[in-house]
Amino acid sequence: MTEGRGKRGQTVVRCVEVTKRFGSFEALRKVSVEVRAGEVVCIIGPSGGGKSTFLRTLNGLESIEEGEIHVLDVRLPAGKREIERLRREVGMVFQSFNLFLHMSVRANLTLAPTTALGLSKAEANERAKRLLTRVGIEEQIDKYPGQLSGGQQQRVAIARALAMEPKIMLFDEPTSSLDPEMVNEVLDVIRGLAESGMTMLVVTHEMGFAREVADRVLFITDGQILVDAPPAEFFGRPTDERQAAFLSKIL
């Protein structure tokens, strides 16, 4: 657990008995669990088991077929109005980046927080300087993404995200399509938001990110939730024979 973080609030993310099919394949099986304000919460498991859709549950990017999800003071299955208003509040961050490649990194940054919040330009465009500083790359608010590395673009990602001023962030395995020399600089500005107390589900690879900053580690396989943990006792005394498989593949 990152040192310096405050107290946990309250509530903020529930989930009870969720469960979503594609067809009829299970991926999710009734899926229970609570996040608090405040918390990092990483989530790891072997590929196909369940996480980055658990993720996409959460803002509404998959629907679900049993169970009940709050998130903030919205509850899914919700209409679309509410969606609306909940991906306001929930900012995700995806592997693939997802920017428009066609806009500056400014146009970026300042498009949503204009369009859906009102903001004036002037407002927008400080909001944007001021994350892009906050990421480490205020000097390419005029660049494209085409001209950024990959590293840069996830950043961009990340600052875009942020410009709506979120409650909670979700992380969708943000390093996996990076070059390993980028990897850092990515998973420093998510330290940096940890210290800051954001509240944040992180699906992840890396293990030693996990190990420092997470609160609680979730493992995910077979579209269930088997552990839930502080990562001391997660990465230092498994207690499913799956765990301890996948931990001793890639630690």
Partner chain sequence: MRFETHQLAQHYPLLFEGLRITLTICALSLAFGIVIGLVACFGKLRERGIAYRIAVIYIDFFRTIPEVVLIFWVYSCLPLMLSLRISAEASGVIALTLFASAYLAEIFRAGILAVPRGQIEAALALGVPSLHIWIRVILQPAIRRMMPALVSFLTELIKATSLLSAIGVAEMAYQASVLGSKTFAYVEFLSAIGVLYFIIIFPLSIYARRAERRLVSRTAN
Given for the second form:
Amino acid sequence: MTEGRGKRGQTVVRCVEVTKRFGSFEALRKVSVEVRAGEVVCIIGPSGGGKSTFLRTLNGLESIEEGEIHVLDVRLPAGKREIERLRREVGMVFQSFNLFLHMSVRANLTLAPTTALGLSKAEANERAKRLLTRVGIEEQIDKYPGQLSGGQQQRVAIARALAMEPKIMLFDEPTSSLDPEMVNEVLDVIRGLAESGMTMLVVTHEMGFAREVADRVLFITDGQILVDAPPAEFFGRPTDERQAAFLSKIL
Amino acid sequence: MLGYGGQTESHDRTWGQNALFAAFAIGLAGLLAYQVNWELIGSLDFSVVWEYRLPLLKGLGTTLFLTAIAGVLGIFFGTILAILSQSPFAPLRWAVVAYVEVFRNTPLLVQLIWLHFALPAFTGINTTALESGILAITLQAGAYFTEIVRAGIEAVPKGQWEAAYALGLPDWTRWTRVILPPALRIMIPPLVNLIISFFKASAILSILQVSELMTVTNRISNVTFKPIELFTATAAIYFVLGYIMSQATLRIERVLQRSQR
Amino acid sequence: MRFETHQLAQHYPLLFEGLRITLTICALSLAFGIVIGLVACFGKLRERGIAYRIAVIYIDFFRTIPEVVLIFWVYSCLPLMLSLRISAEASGVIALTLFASAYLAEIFRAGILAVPRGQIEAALALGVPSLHIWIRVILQPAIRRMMPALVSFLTELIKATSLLSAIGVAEMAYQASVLGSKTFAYVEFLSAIGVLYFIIIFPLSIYARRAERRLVSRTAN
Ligand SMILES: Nc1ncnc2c1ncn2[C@@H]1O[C@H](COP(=O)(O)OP(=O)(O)O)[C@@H](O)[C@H]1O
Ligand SMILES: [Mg+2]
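Alright, leaving the form predicted on its own aside, put up the form predicted together with its partner chain.
Below is the entire complex, every chain and molecule, led by the chain shown above.
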């Protein structure tokens, strides 16, 4: 899958009329969308619009009430076994890092490969070192998350997800809780990942990043995808009133 | 608890856990059904509780009286000692700490018997069981309350103290207007919980035959030979009252939390 | 009055025998209490259903009734109801197990619920198997977090064993009362066990308080 951007592979994510409710509140309303292998899809929209919820339905962190989601070869809703298998092939990076605070960086990176993939300690260790080198913090391997800066923590979190060698990566506002001077070091890692051909869905408020890296930009508000367009079109000619209002506020 | 996206997970998870709980429950129930003396259970006669309702109520009255004493005197001494524990005079602080630690780190039962037998030996003053009981429970309550009040006082931000000093407020005004009111808000839930725990602890005074509910129950059980009925009824009384009190505390805590925002 | 130390010198082995029984009973009821407490804790964590209701009633009941009442109930009612002979020691262990399990269940539950949701979600998102999530991501930090409460409860349990003297279990407080009434040296023996209780309990409270403070300052930043 190194065809690079522009070329598109087969469909790896397909949502069909997905509805998600919290009680009687509809967080997602009949959402339909497709993503192909190798695509980088950026998701933007106002807070509370349903971006996180959308992303979390894709790896089964949120159940759905109506519709169906096909991710790789799994059809959601599914049983625990299926969901666990799916999650091993879909990596997720959270806004608040969610590193295991009581474990060293090394243990954070090796926990899932050893327990879920059955890698030996040595193999998992090798993989951890390789990935930490890739995100540029190999020297921090024996530290604890509390001893790292926010930017370093988020890079560890990305390496932790990559340690499962996922086919798809989900990012939920990966730079929103970082101090400004650390945003770029994390964006650089994500950009590198995009260039390597990884299929990615990235919720972000970094418009420059979206314009530069995305193949498509989705605008989500009120639980609906209102706009789905290439970045040039999306930022150049807003087609929706709410999209235009949002962009004028944020740009 | 883990959550696998809703629908099917509840099925998967519940199955294993239900099997576990079912095994546990069936095992326990089987054991009981096999051992329980159903004939005796069938012949239980709770009318004895009604028959002796007056002494039982009187015992309950004494229990509540002891609880109130522990609460009121405990808070009174606790507040004074907590304020003394902020004193610049070190020996005074040490004395408070010693008192608090001794009474918090030894059993109430030992304090009770010690006071009952040692006090006459040292002072020549003979105390009745009730007096010893009141003394012991008050002293222990005082120690626990001191800790709570102190924690409340120390939770008041330094800036408040400094502002009070900077304004040159007199000691009395500083304590009653600046420090204690916000401290009180933090203290109320643990204070009420402590009062509930002294409601429970008052039953320990039955060791000295202070005529509270537990003593009365013991006595009646000894003359009527109906321990099951009596102890069960007493347990129920303690449970109902204690439960009401702790639910009320939860309510208070929630109200306080809400009014804080 | 004179403090008759020779009485202590003569009879101290009995006090230590009492101490041994105190500690044994504590250890047994703590061990059984942990097992039953875990079952009750997981029952209550389910938040609905029959196991949840049973667990809530069990926990509320045994946390609310006084330990003395529980001890007398087990000692004088349970043998009749089960037509079994239950020794005073066994009654004591049963009563304190009921008491401990109810409190421990709440301590365990608080520890588990304090594990941030994000930690669990991160493990889920990685596809870590649930058994490993429980062990490595939930229980390991939860145990560390509940140590202060656990140790502080242990001090309560040690104090509660003294109540077993009321049903004639030959633990430390019982030995002191018996020796006191035999020799009329009440004050001496009671003071001695008071000191012994303090020596055991005080370090535990200090540990619990320190650990608690460390925990608070760690979670604050
Ligand atoms: N666990 C939940 N329970 C109830 N409501 C929720 C929950 N999670 C999200 N919501 C609601 O769903 C809506 C969408 O939330 P979210 O997907 O987090 O928005 P975004 O990520 O776009 O800011 C919001 O109104 C939010 O309040
Ligand atoms: Mg969000």
